[in-house]
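Take a look at this one chain, the form predicted on its own, written out in structure tokens.
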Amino acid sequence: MQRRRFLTALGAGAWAGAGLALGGYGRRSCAGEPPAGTPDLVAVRNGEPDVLFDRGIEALGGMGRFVKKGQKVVVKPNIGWNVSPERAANTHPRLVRRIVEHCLQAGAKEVYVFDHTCDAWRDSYRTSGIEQAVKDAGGKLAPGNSESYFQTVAIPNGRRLRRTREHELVLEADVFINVPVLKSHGGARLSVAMKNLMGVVWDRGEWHSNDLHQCIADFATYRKPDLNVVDAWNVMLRHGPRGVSAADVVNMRSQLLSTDLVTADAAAARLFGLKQPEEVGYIRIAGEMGAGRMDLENLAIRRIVL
């Protein structure tokens, strides 16, 4: 019953709400930029999480504008709960599959999928679904569980975060697709775009320790994806990160994809129902700090219903 008022009540109201911000098309146009036309921003709804992609890739001008052939591709889903798909903690693995799918037909050389797992890596591989869906695409997967992996990186403009360390398959690849699922965060509120980035890091128990929002923040101004896949096609409303049961969850079908985290950050804020994306602490001042964008009625947002 309760599930049910949710989807009534949050998930159609949700993008109806977004949509007030989103609807918008058309105004940046820089120099040096994707060929005129290219949103900042697609917002796909109302599809499976495959097909969702499919045409979100699409308007956002296809995998080949991200992944030229003999290129080395690092995917980083949520995978950080050994739970199953129904409980939308990690990223769906429909989508994972789909995205390493098109990565290899733009002609990639090897496609890695990993995480820095807080349950037990295998355990959360296998459980997640993610596993398997990788094996099945043709990619391959790596473990984010050894301080070994990890090299010591700077970062020049952090306020609080100055160095952390950074999983070796990240400072490697040619390119970075990040695809975080959007849910409920008992600690930062949200978990999207660059919360999902706490999960390239070994020392990340420190940033919870040294002001959250903060350490977020200033590590999107060093670590820029080249693609941003918001997974909301199931979303967690309550008791995240990890979830008690599937009634914490609605079915929105939504999907959000941006080359920049900030604004990817922003539209999924407003598509889980709050007014404005200020109210993410890390998503403020990411954007006070020029990270990226979250200005959403001055973007370009191609929005699709299929």
Contents of the next structure:
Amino acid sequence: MQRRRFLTALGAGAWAGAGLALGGYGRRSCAGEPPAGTPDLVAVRNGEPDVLFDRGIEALGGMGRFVKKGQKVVVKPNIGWNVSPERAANTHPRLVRRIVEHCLQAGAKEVYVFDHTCDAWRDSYRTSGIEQAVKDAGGKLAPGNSESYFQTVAIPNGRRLRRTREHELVLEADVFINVPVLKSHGGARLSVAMKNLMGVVWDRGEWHSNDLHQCIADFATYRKPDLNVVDAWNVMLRHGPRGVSAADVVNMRSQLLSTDLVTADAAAARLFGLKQPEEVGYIRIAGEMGAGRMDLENLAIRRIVL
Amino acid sequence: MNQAWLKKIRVVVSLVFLALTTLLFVDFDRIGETPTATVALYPQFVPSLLKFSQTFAWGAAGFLAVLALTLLFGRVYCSTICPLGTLQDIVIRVADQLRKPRKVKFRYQRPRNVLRYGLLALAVGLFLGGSTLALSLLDPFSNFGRIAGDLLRPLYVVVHNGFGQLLESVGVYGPFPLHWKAPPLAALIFPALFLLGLIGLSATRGRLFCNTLCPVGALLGLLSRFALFKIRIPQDACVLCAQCSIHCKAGCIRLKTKEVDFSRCVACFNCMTVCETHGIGYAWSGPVLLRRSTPVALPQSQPSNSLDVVRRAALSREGKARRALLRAGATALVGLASLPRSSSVEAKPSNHVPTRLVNAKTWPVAPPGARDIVRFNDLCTACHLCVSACPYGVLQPSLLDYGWSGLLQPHLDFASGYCGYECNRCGQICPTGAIPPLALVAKQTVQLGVAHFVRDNCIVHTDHTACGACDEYCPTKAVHMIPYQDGLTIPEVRPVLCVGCGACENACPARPHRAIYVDGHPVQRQALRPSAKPLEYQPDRGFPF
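Compare with the form predicted on its own: the form predicted in complex with its partner chain:
Entire complex below, previous chain first.
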């Protein structure tokens, strides 16, 4: 049984690898070269989640830079927990809604939203407010908790994580938008953009038992979202990632946008209150492995205070 | 008088009850959950009786309505409300279609009173003695629940998900896939064998189950002897066409004496639809005084009357003897019954040799609000409705985790899920009250057990890498991370905050033995509600980068 499963996985991995090599799934081609003067990071402060995004995406060149007419977009918020929005364990529904609206306005054919949740997924989708937000915006919710949706992929540059199983929507999408919520995390110290990608894979336990920080960084070398939007409107400063009550949360009213998920994480770590982003193991490793840039002082940052 | 129309009503009502009950047990999408729960569960006899015995509330008094109905018209329950009865009727009908034409379907069967009343006494006696074992193995509702929930539900999941995959291949997401956490295979053997036996029995012998093994059938049968209206064959109208007897699923119509054994009649009304003279039907059987006003189709001649007197006397002697037997049986069983439960629960500590790395679990974990294991074992009939309803898949049928007395009763299996902190569905839906309905706030401080951390199994300790999966899932931060070495953090448990939900155990990636596990409480306790000091936060106008 074990062996058969292993062989199947191996086979699927080979196919996925071949697919990547041949087609590249077309996702790299969609976001063209950024126009000159486009910042590496946009930080917006002091506004409502949807307003922050309006201003942030504008500074980054507008959604039209990422989403072209007729494309298939997948938006990956954090919907991990069956808790309401004020607990800030999940991405704010108003932000998710606004992003879906922007994608559709830019001409997207379909906008899918999903997460491989920790708590029961139907309950989490509903309680987080994201189910309603996506419906209102005209997007489509997809399930992320069924093994059948996950395809084995190879991580060529991974040190500990050589292959994993990734949700097929992410494999198929033309545009992949990562929308984490910034929060504390008991095991990984901080949960932001890279950590949020644990919700597009099937077997998270494998990561936990196989050097968590290295696995998170390994996956960041493989899967780079086209856009990362860090929701720091409400920020859970302790007891993360689930939180115990709304008392764990402060209203930071901020948002970070970057095409580089390591940059997004590094800036988020500072925003969270850490002196150095390197304090978070996976940010340091991902920076060293070249998955993205964490040297904020050398980057073009657009700071907007509303 | 032609009462054949009764059957049409009976069929419609029974199909409605069957559909609603089946929906309850297989409905993952929770369509119409609340109305079906109240309508279909209310009159189910054993659950309602058990619930009423604790609450004495009208909301649980459905069995009283059934008793009243039985005292009026006999065992109407058995062919309308009881889902297992309707299931048998369907089997009978299918078997009938497959049968060669003109073959006699049923014939009169002699009553098996020792068996049926004996089993009733056994079920009642064991229950009074503190074990629901016989009741849960024989109760028709619970058996139907296990068939629908444990056997039909996985089939439904396969079909549903197959359909979903088809749609997905053309790019449509939804119906969303359903999850079914497989219970231990051995737990499926009982309902599977029961179903096979039931199919065989009903295809060949009609409703024999209801008149031999079913304790509800036996009890209502006792009562229907005193029904005010009974189905009778009018001696003068009967032309001995034998159709009623051939079509009687209960085999309770004796042509020789033109009698209906009403204690075994399941009120299916088939006889009324086939009677050539439309003679057979309900007739007043109450006190003679009141009978004057109603036209009577009963034998009035002197000899039969005297025969009637003799028989009635014999019946009452038999009745006395039976009652004495019942009492004696119940009393005897009271003593006997307490043995299996107490000994099994006491003998439960399962790990005699505590290995440091093996999870030394001593008690199973009972559902939230069950208060204590003994009480829970006394009230649960293992219908598995909570197992079907649990969105987290943590409730699973047990084998001998509770001992024999709790056979097949649900326990929390943290290998297959954990108890959702924001969920109290099992208590809301439990039809017997074994899991009382708790408000969410109350449920969130019930301590089912306590988490134990095994440092030597922990990945942080063994592999020297970060993990924290347990802390991640802990809803109260009873499990939290404390500094370890080289900037790593390792879990610590604060038992007063632990609710025993098992999220930590479920999430722990250490194998084969987990590094954190929940040991159940024999008597559930109260956890402290986590308190929260407000955070101090000065909003910054700028950016720290």
